[in-house]
Every structure is written in structure tokens, then in C-alpha cells.
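Here you get one chain, nothing else, as C-alpha cells; it is the form predicted on its own.
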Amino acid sequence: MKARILFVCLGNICRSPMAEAVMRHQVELVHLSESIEVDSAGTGDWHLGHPPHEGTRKQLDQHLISYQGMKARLVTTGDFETFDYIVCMDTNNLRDVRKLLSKAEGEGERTRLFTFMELLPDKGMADVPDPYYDGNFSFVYELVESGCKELLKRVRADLKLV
């Protein structure tokens, strides 16, 4: 059995590609790349085809995490059939993904849809802040790293790979 994870943010250049790269890295470290697939997408089309934001790339470079080949794309109704976990970086993304899901008749019945910060309830935050607007990529990296560790535990337990 294989688990497929999709991270979703607004433009797919800051938060969700950071989470994709960090999660892939964590999956590789525990040798589960054959069992866990990771991707990211956005709800807005402003940056389609662009690589991750410079601030995201800088954080990933500092932690020796690859983002090679990553390009922004839109979330689609087909993603509800493909992915087992769709993790939205904030509540607005969750709302937009739910709206898209409502148009995807009969799809997404097996998909677990939730916000990233549900993985970190002790932080007392509903949303991962968007560093595109505030520039705080290092804080977002800290949240992403912690949240991905929690998600990996959850996925391993679901796949009975603990």
C-alpha cells in the first residue's frame, strides 16, 4: 500500500512547496520513498510553472533539502482521487479546496482533508503564516519541519509501518 500526500497553499511557491520538500526529505531519511509519495499545489494561478519562492529556496538550501524540479501547479478535482491526505496550509485554502471538492462528484471519499496546523495543536494557531507577505520564512520552516514529523508519524501508523 502507498500513501499519497498533497500540501496546498495559495500560490504554491512558499508554504506548500516547502512542506513538500521537507516531507520528501523526512520520508527519504526513513527509507519510505517507495511507500509515501508527496506533492504540492496551489489554489491560485498567479505563479503557475514557477519554482519555489527565493525565501523558500534559501531555507531549504540552509537545511540541505532538495527542491529540484518543483514547479507551481493548481490543485485539481483529480487530486481528490489521487491523494490520500490533502493538507491545507491555512483555513482559506481549506475552504477553497472544499469548494473544489464539492464540484468533484463522488471523488475524494477516501481523502483525509485537514489544515497543516491541526498537526501542531499545541501551537494555538489555525494557519501557517504566509511568508510571501511577511517574509518570515525561517518561522514557517520551523512549523513545517515539526508538522511534517507529526504527519509522518500519522502516515506510518495508518500504513502500519511504525
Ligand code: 4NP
Given for the second form:
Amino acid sequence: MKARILFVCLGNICRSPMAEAVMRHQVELVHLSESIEVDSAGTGDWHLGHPPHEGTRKQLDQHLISYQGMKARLVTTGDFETFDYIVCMDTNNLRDVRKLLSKAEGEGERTRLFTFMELLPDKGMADVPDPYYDGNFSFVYELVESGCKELLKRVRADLKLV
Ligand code: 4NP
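Now that you have shown the form predicted on its own, what about the form predicted together with the ligand?
Up next: the whole complex, starting with the chain shown before.
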């Protein structure tokens, strides 16, 4: 059994690529790359084909986490067939992904769709704040690192790999 995880944000250059890279790194550290695949996508098309934002790259560089080859892409209805978990970085992304899902007839039945901050209920935050606007990439990194640890626990339990 394999688990496939897709992180979704607006531009796919700041938050979701950070989550993708951090999650993949955490999966590699516990030698589960054969069982858990990770990707990311955006709901907006302004940055298609672009690498992660400089602020995201800086955080990943500081933590020695690779983002090699990562490029922004749009979330598609096909993603509901491919991915077991679609994790939206904020509630607007969740609304947009749900809208897309309503157009994808018969797909997405097995996809678990939720927001990233549902992984960190103690924070009392609905959204991962968008650093594209406030520049606070280090705060987002802290949230992403903690949330990915929780997601890894959840996925391992679902796959019975605990
Ligand atoms: P992200 O941040 O959704 O975390 O990638 C943004 C990136 C780009 C834009 C907005 C948010 N933009 O408007 O171009």
C-alpha cells in the first residue's frame, strides 16, 4: 500500500512547496519514501513553472532540505484520482479545491481533504498565514515542520506502519 499526499496553496510557490519539501525530507529520514509520495499544487496560475519563492528556498536551504526540480503547477480534477490526502494550506484553498471536486464526477471518494491547520489544533489557527504578503517565512516554516510531523504520524497509522 502506498500513500500519496498533495499540499495545495494559492500560488504554489511559498507554503505548499515548503510543505512538500519538508514532508518529503521527514519521510526520507524514516526510510518510507517507497510508501509515501508527496507533491504540491496551486489554485492560481500566476507562477506556473516557477521554482519555490526565494523566502521558501532560504528556509529550506537553512534546514538543508532539497527543493530540486520543484515547479509550480495547478491543482486538477485528476488529482482527486491520484492522491489519498489533499492538504490545503488555508480555508480559501479548501473552498476552491471543494469547488473543483464538485466538477470531478465520481472522483475523490477516497481522498481525505482537510486544512493543514487541522493537524495542529492547539494553535487555534484556521490558516497557514501567507508569507507572500507578510514575508514571515520562518513562522510558516515552524508551522510546516510541526504539521508535517503530525501528518506523518497520521499516514503511518493509516498505512499500519506505526
Ligand atoms: P502561496 O503564496 O499561496 O503560499 O504560494 C502566494 C504566492 C503568490 C501569490 C499569492 C500567494 N500571488 O498572488 O502571486
